[in-house]
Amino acid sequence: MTRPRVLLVSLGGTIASTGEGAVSPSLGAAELLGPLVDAPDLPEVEVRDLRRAASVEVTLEDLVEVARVARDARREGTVGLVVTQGTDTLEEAAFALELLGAGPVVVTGAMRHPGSLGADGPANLAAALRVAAHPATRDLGALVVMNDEVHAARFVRKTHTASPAAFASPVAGPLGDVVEGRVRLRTRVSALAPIDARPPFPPVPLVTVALDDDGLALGALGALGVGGLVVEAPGGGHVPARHVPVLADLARRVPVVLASRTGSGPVLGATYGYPGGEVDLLGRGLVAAGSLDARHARVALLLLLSAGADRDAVAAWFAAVDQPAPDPSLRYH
């Protein structure tokens, strides 16, 4: 039988890092495949190097290029795309690739570089290639495969600085796993519709609010020409009352998205009405991020603004993304 064909695109990161002592990205996609030469049941793999960079250097422009490469590869018969990059911004990159229409795409990396004991890169890459080639993953958008777990890009988060089990999906859990080389999906998501985003991307800061926050960062942003703002607020979406005038003024000028810093659970909408509570803030024009965390929300806002979305269009997108279409295969009794 003809093996399915998968394109492997390398952007760098720990999985590609070598060196004496401190390491930095230096390996290309073909070199990453080297340890897998005898691995059974892998798809046919084509390779392409786009960058050899740390993940904090990956840009949205890079991901626009990856999405273009993915679309070209699909037209030529490739069934899926695997992207390797650093894990520090992997969750954001994967979500951006879904919204840019790169899917089906699987993003993976490594927590331990190739020269370390227990390097996890080869196992992660093998699992990602198997997931990308599996027919059941073709309509799931962007996935993240790490530590033999399959995560939806919109839910996944990096939760540890060093553990091989650093990636989790607090809101929904993993979609499945890879065991003994077999891809097993327990649940599914529907791919999100692509956003017609294109450079240049406007400045969209992310500001976290903390205990007894003095508001200096928000005050400074009020005087700058930002394209939008994401506020990562405590609890269900709350800020001190002294922040309200600045946020209300910003929300009159640009889209301001309100996310929770808890990392799990949606922004509330109808519980707390004190000044700075979510009822007050949403009433002043802020847009609830729903169950998306602040980093995912920022990626979406950046792409929406680059596509020309105004505040109403941004609000409609965030309202819709948190309301998945019913699964007709589910039956309730």
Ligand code: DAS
Second form
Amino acid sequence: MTRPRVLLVSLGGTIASTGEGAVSPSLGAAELLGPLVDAPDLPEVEVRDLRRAASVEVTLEDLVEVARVARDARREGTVGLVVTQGTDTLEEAAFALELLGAGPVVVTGAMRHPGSLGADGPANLAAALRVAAHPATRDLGALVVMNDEVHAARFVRKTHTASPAAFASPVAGPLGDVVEGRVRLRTRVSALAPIDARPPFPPVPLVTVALDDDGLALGALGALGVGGLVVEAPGGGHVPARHVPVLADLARRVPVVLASRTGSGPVLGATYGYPGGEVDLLGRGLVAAGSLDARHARVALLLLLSAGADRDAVAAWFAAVDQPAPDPSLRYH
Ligand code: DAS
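Now show the form predicted together with D-aspartic acid, given that the preceding structure was the form predicted on its own.
What follows is the entire complex, opening with the chain shown before.
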């Protein structure tokens, strides 16, 4: 029986990092497969090195290239794609790959580098390859597989700096897991429609608002030429009243997306009416990120803007993504 073929694209990160003492990305995709040589029931793997970079050096242009490589590989018969990259920005990369139409794609990495005790890279990679080869994962968009859990790209977050269990989906929980080499999905998501993103990407800062925030950062941005803005606001989407004029002014000029910094739960829409409350801000043209956190929302906004979306198109996209499924037992979003 022929084994399914999966493409492994490596971008770098801890999973590929070596060194004496402090480590840096240096291994390529073929080397990542070395420890899996005797692992049973893995798909056939084709390899491609794109970067040997730390998470923070990965660009959206890199991910556009990964999506292109994935589409070409699918035409040539691969059933899925596994991308390895640093975990620090892994959730954003995975979501970008979904919106760029790279799916089905599984993104993984490691919390412990190959030279450390209990290195998790080989197990994460083996699980990711199994998930990518599994027929039930073909229409789920982008997934993240870490620590034997399968997460939807849109929900997953890195929640710890060092733990192998750093990845969680606070909004919805994992979709499933990999146990004894078997992929077990408990629930499903539907892949999101691709956005016709066209680099170059405009500047889209992400500003987090804090207690007694002086508003200096937002004020400075108001004077700059940004393509859009994501505001990560406390609670259900609230800022001090003194931030309102600059946000209202920005929202008249560019799409400004309002996300919650809580990490779980949607931006509210009808609860707080004080100046700077969510009712006030949404009434001034800010767009609610729904249940997407600020980093996921920023990825979506960047891609939408590069596709030529205006404020109303951005608002329509975020509203549609946040619709609960008609049958919650079948799919999320
Ligand atoms: N946190 C490290 C990693 O998992 C570094 C990085 O993200 O590049 O790869």
